[in-house]
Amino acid sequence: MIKNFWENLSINQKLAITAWVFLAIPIIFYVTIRFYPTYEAFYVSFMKWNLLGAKKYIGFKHYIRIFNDEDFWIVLWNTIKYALIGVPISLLISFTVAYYLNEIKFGHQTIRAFYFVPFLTTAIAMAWVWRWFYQPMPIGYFNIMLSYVGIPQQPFLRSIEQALYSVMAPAVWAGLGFQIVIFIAGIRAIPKSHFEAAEIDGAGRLQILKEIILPALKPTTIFLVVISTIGFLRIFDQVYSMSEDSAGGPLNATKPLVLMIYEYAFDIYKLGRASALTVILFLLLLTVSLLQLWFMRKQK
């Protein structure tokens, strides 16, 4: 019966069925691993639940308590600062390195591999190495270097003003390798005829950069801006490993939303509050990503 059914189908129908069969596995994966947990987070955010007892519907009480919590606004601003400062700095550094690295012929592959190694390094191991760098003298490498040039040692992770930027630095450093590789690929995808025509017309280096390279890299830049923003808004590993008592200290100076969600879910078992924070983070990521895509495409 199945054989007769298959034989009676047209070629287009057979191709469509074959395509859906291959698509079934990723669709099932996304429905069970991605979409269902997202739905469950929205559902649990309206419940009072400590993981062991029964769920109790309480409406928008979690959201009201969150918005009335001063710590939430501190944490939200920290999260936004990670993205507002980290994304432009990382993209500027990675593009600059990619622009000049692309012109290097001898040892290009080796140098590019060195830049990419931090991206492959475990975030926890990398964070602990940087935490060691930030220690006071005579242990901390950065304070030792500062002492050589006559600058007093700095508190770094122990300072309310410096802690967030100290945590942000290794996060920026870790993502440079990926961004550099993508930028180099974008630059090399530009047809060489564009550069040859510009040189014949007498265009200078700066003019070629402004009129040819940057416009051609706009799709690449859009991709990296969105990906980097999502990464910084979801920062967790570096903060958890480097901050005081793994709690986003001192005085919540480095705590992002993801760490706050973790604490509510796994430290005090308030799953409803954690789910509400997850929904807020999801809406923040969605809004920022859509705005960035709209703005960047509008510039075309």
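Between two forms, the rigid core is defined as the largest C-alpha subset superposing within 1.5 Å. Because the structure is predicted, anything quoted here is derived from the model rather than measured. Numbering follows the first chain given and starts at 1. Compared with the form predicted in complex with the partner chain:
- The Cα shift for Ala16 between the two forms, taken after rigid core superposition, is 2 angstroms or larger.
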The other form holds:
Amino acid sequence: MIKNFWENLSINQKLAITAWVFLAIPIIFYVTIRFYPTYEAFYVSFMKWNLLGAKKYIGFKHYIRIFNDEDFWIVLWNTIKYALIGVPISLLISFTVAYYLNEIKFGHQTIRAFYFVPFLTTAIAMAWVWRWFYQPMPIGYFNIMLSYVGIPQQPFLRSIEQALYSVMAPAVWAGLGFQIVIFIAGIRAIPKSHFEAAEIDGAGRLQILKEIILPALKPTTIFLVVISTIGFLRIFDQVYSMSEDSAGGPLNATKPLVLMIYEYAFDIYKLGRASALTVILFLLLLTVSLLQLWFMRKQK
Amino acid sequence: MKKIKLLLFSIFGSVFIFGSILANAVEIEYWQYTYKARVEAIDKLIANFEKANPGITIKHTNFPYADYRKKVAIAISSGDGPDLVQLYYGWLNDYRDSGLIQPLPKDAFSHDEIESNFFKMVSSMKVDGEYWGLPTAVRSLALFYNNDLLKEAGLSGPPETLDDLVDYAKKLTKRDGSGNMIQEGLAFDGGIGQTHHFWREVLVRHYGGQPYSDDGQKIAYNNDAGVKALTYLTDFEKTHKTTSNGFMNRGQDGFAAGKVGLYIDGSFRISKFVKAEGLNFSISELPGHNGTRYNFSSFWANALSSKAKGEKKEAAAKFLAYLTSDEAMQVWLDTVGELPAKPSVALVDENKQHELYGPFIRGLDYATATTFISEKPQRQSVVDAYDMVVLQGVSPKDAIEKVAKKEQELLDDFFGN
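Following the display of the form predicted on its own, present the structure of the form predicted in complex with the partner chain.
So here's everything in the complex, that chain up top.
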């Protein structure tokens, strides 16, 4: 029966079926591991649930409480700050490094590897090392260096003003390697003839950078902006490892949305509230991604 | 045909016999978090118990503290997991509310006996007229002090009062030429560690208040007592500058390194300091105030999980009875360094006068165990109040008011008010 069925098919039909059989694996994976939990998160966000008992429908109550919660707005603003400040800084540094790295031949690979290593390192391990760097004297490396040049001690992680930036620094640093590699690839993809033509026309370095390299790198830049924006909006490991008691302190100064979700879900087991926060984060990320698509279309 | 019948018969027969052997040996599971001394102690106690009760075997499982609460909740709710489980007393309401544990059977654990045999803080395991767990050991706080540093500063003997504590801390603080702290007078970690307990159960009470209402449903520290207690605590960092949160990472690390004069912690920290090379320390009872002393006690209790039923429940109850026996308590003190939960074992002269445990054991006499609904967010309110005062310059009064309001919401939410 099955054999007959198979033999009666045309080659194209057979190809299609074969393709779908292989495609079924990732589809099943995405549906069960990604889409279904996402759907569940939406569903649970309207429920009161402590992981063990029965779920109880409570409508939009979680959302109303979240929007009335002073801490939520602090945390949301922190999350946006990570992205708003972290993304431009990291792109500026990585582009500058990539631009000059592209020009040198001696030691190019080694230096590139140095920049890439932090990207491969576990975020937790790195965050802990940085946490020690930030300690006060006599063990904190940064403060020891500051005292050598006569600058007063800085509280870093123990300061409401400095803590967020202190946590952001290793996150920026860790992302550099990836961004540099992508930028270098982007610069190398620009046809040589453009540079030659520019030189013949007598364009200076700055002009070449402004008129040729930057416009040609626009798609690369947009890609990196989106990837790193999403990365910063989802920041967690660094804050979890670097803030005292993993609480995103002092006084919520470093707490991002993901840490707040984690606390609701796994510290006090309010899964409904955590899901509602997840939905908000999801909408935030969706907006960023849609804006990217819109920009890309405009490009063409 | 006959052969098949015979074969079937013998198969069923052997399954039956095998099954009845299995049924005689009850296996129960015991869960706790991984901590070398605790694991060793439980293994020792299991060996003793199994020898005395050949019909029962106990499977001992332990895993890191960080995942403990999560794993227990998920395992029990899916019908797996322990029959007997260790939980921090501050999680009782949370576990009970989530249906993870069941009350102790009254026939095996009579309430009168519990109340007359155990220290009074164990009564925090009684909710709705039922006991939900019992500890092998309890903990209290005491003051660790560095003998060499005290001697160097010309101080003899530990500080006896809260005022002394300030005075000592000042004399024990050292700074370098540019004003950087190189030796910390009194170390605590800004609310984290045991500091929040010290504030709640010692300082607030010394200033005439209590942290929560007697039924545990209302914040009671949002008054003059709470404000004075917070002022006293934050003044070390803000005014006296004898404390710097984060100095040498944590208070315990600084003390172990010999860079801290005074440090408040529980008896479980003794083993760390004993191993610290070159550290010459002593322990005293927490300083008093106006002639009274207060202390905070806490404990890990053993509870029957809601999964334990029938003969497993019986076996688990039997093991629990052994875990809370005098013999087990002495094993626990000798192996883990935590204090016996019964005065009859703890308050014998040998323990009371013990150089290291003595101050903790004497502290049990006047200690209170806070009734928490969920320890972490409640700890966070002390941490936040501390940071508001020290980092933001908020007045202690405003800081107390702010965190009290938030914590009250948490309580209301839990009690359904």
